[in-house]
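Let's start with one chain on its own, the form predicted alone, as structure tokens.
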Amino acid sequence: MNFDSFKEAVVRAAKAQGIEEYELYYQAGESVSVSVFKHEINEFSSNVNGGVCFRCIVGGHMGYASTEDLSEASAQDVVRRAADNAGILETQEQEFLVEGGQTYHPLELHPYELPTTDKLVETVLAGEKAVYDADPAVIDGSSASARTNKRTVAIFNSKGLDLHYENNSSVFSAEAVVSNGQEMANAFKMEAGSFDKLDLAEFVKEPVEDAKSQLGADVAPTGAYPVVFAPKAMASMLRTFAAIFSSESTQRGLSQLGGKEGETIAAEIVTLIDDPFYPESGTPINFDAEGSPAVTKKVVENGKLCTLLYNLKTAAAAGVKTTGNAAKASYNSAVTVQPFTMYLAPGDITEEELLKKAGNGVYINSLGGMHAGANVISGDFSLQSAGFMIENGVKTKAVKSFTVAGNFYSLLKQITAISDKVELPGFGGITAFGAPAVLVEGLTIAGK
């Protein structure tokens, strides 16, 4: 049985246990992943997945259900088991299904065709291949990947929703690993889009590069700096603190941004962008996984927090609108909240002219231990890191083995300049992070 025939069975069974409000959630995915290691293929993995949850809403409580099995027995079933679950919930919260009939965004889709295995095979091997021949330097350690991948999703509900949407993606990486003789460095590069368009030579020069100036760096001497993230950096830094800016983090006392919407968070140059459609993010997609319409949205502006990411429960709890950001991390998982694509809107001066704004400082181009250094709930961190010293606006020696601290909340104040050009280093689903390189004044780093 389809996905089709399967909601028809679905809404027959629903019908026949009287309920009134639900939805059925689809959602299924195929994916290839080749990895290659010493001039061998040494992963291979093909994966089909996917399933459907069925809520629904009686005695104002919401029940969920789920399966994989598209038969017309498990309809009957997964609608039984979602109502026997709302029966027993005794939490008081309102719950809600998205109304049909609304208008959303149309999407510049941009498909092309995914690579076939033995396409996948063959761009890792010579990918790999690539990154040995750009430099003596490279030594064994060194690898390529690639992963293709299909995903689909529909919603339908009682109030007349009807939506489907399908993506295809592929993504190339390589890691760089380095050495001198005395001591080894790596470095590593993802990049999303068609594999017809990819040139291997160049795409390695970068982490091999990346990696080789890693090579006799010394340890930053400790003080307080300006500090320059590059892009990457700061994307990090912008994924591992992007719950702050979540309605769910501030409901639950999880975020200091709670009853701030409307104030000055950050310093003025500062904008942060959500965007669905954004077009390197890979998947753009025009609702959310509630059903709600995805539009394109400021949270920060000219550093004032303009609104929080909602969804349609922690809307009605904050009495606002939703801003369609209901997610769902697979087809059997429950609803939250999570951003699109989320980046940091570029300013006006290069990356050139922002290392001469610093002066004399510290250049931040790799952040490590985010999950053990960093507080999301205070905002706090302490993180590994390596770079290099800028002196007199430039960058020269690189520089390891030290930490950079300071707090987000502070950090988004601190922003001093933003340069040009936005980056987004990979992407995972849904959701992805991009930033400018962003000079913050005033964080302190321990070194030597």
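Throughout, rigid core stands for the largest set of C-alpha atoms superposing within 1.5 Å between the two forms. Residue numbers count along the first chain shown, from 1. Quick caveat, the model's predicted, so the values are computed rather than measured. First, how it differs from the form predicted together with the partner chain.
With the core held fixed between these two forms, G406 has its Cα displaced by under 2 Å.
Taking 2 Å as the criterion, T148 does not count as shifted between these two forms: its C-alpha moves by less than this amount when the rigid core is aligned. Annotation: Cα of I390 displaced by less than 2 Å between these two forms, core superposition.
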The other form holds:
Amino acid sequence: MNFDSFKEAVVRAAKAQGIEEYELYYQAGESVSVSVFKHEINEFSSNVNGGVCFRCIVGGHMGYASTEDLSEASAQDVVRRAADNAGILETQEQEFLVEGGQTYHPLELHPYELPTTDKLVETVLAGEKAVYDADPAVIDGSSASARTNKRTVAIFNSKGLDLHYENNSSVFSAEAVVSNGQEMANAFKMEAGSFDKLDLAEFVKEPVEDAKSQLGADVAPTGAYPVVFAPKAMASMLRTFAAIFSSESTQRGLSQLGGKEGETIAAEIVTLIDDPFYPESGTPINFDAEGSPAVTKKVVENGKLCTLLYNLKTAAAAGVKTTGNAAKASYNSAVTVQPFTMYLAPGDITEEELLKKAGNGVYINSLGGMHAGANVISGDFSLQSAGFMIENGVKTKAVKSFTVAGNFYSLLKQITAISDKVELPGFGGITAFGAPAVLVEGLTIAGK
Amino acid sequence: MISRAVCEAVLQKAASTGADYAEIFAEHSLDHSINMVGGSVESVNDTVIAGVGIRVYKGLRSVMATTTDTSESGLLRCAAQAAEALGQGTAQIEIVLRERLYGDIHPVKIVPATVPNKEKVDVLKEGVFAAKEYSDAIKQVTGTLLDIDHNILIANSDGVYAQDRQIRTRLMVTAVAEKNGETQTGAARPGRRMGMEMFEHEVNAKEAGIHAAKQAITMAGASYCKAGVMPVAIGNGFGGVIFHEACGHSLEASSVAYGMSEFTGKLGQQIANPKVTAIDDGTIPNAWGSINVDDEGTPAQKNVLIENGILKSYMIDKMGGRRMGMAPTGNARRQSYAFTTTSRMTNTYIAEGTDNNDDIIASMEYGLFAKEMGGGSVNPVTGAFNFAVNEGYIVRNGKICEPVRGAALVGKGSEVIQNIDMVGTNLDMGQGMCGSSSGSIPTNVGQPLIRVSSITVGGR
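The block above covers the form predicted alone; next, return the form predicted together with the partner chain.
The next block holds the full complex; its first chain is the one shown before.
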């Protein structure tokens, strides 16, 4: 059955089982993806997926159960399982469902026609060709892929909430593999948005150049240096450590920012914003995973922590209002807290000026192994890096196979300059991170 | 789940435009987990995953379509979509399915889905409270008891019609310790391909909690590891993650078949130190990464990957096998019907050697003993890897000395396996979830205590 019939079946089942406070969350997607290898389409996939999460307040606790099987029997089963799961919970915090009838930020949905399957095929073939044409060092293994995604989210609850959202998105990516006869290197770039604006020859320059620069690159010398993070590297640091700004983390003792609202936690030049309607995010949305209105907020302003991110439950526990940051990793996940598009606000100097300010140091172009080398709770990180040496204020020889180590809480205070252009590396999801280039003093580089 | 007759009709439809291979993967799975934060049960995740993935091949081209509509008409629609995407042509193959019973080498005594929540909570609490009550320095404990019950059906144009039920249970405890305002974590995450009987003889929940607490406290008192190049002894069990990441991924057909691995074309060559023998074995009874049959219908196998340093085998799925001209090895895996299957590891380990464990530590004048490893990642093209050391100690004059934190091991797969110059005798396994293009799947890593003669240690 479809979602509307399933919804009715759930309402009947809840009534029959005497459950009064409940919510049904629905998420469905249709995606098409195409990839090319050695000049031929090698993979094509067309996926339809989706599921529902039923949650209900029983005995003061919120029980969850989810299913991808939208049948009458499944509707009864999901209600029974959620009530049963509520029975073992021991949380003290009060649980809430959003009241219906709230006001939501008007959404300017850009009319966005998804590329057809033929267009996807044409784009990946041309994209792969552009990679090969960009440089003679490019070898087989280089590839391109494209994907379209239609996403539907609906939330319905027993308090009169009935929200619905649809979004189309498309993503193009290219990977360059290069060789100098002795060794290979690779780099990858992904961008969300319309394919009409895509200049393939221009797009592939960055991954090809990044990969090429790693050929014959030296291992960076060990020491403490001024470090410049490229925008995409800084965005990936933010993604990794974003959980420290979550009230759920602070309330569980898993972030050190608990009770620090109003205090200085970063250098004065640092302003961090969470914006559900960031123009380049591709997935603007005006309600969060509980159905609260999504709003733009400054998380850090001039180094001062203005607010943590909250959902209904964590806000009530802290005695504040929700910031509309309830989130679900997937339709079947418990409600947690996440930013929408979180970005470090730009400074007023160019990246060239930033490098001059660094003088002699290391430029980090890419970071790897984030899940291994970063401890979100302690803030410690030791991350695999590649980039360039900075000598007399300019990028010089490429370096690789080194780690950059420090602590994220300290890093926020060690930022001494921020460039004027924010980049938002494309991931195509609801949560995105952006940053300009930043200069950080006092990190350790471990290489040779 | 889906009858043989319906599967035949659906495969026929999928292959109607000239496919030379067609496959149905259907699943109806239960994923259940209970989560504790501090001393109380905070949430329960409880999901039914139900859907079908249909794949067709023609030469080196592969098409997949998925659906959650598992009615006959829904399946036929999905098959038609796959057939259409493959191209225009006429049927080339005939579909005749014969049911196969592979048997179950991983018996389950207590199916978790039939155990009341309350009993599961009791086990989880045993682990969490053991950590919480271990010391006043423990400031926070989180715990999860996870059980998964996957019913899968594979039918393909090679004639396979087979079902399997994959049941797994896992306990995870993470402890946070605080000393002088600095916090550090410790963890234990034992799991098996078995039911709740795991807690009767294989895993002691209390010990898991204590392990997590001890590790957190040790690390909270540690100073930062100094960076440098040095010999490193890597502990048994989860220490095998280094082989998994640095070499295992580069031996998967998904890298090798595309020329994206530093080990492409090296079968029969000496790629590792003669001390190194490495194995991927999906048939270990009740092991976390074990299977009866892979997700393409190939029975699980024990594959010797490297024998005394010589490359013997890759891990191969059907499409990888086509590109490489080699047979599949029982390594095709996917997180769920929604992911495209590719070659993956099962239980991958470095076999026991002949070096005395004490001799390994005694051999080091100055170095690092990475007693317990954390996660890691690798770029298969370059072999560059990065691992966190969760519990590390400085070794001085052959003796294990003070703990150090924040250490990472950085290097290149092909180099590090040449530099494994001592292999001990205490083989053990550690459990992990491995993420790759076909999703997140349970895998075991393993090894005895080993010594790497020289590696870059990242620290500060």
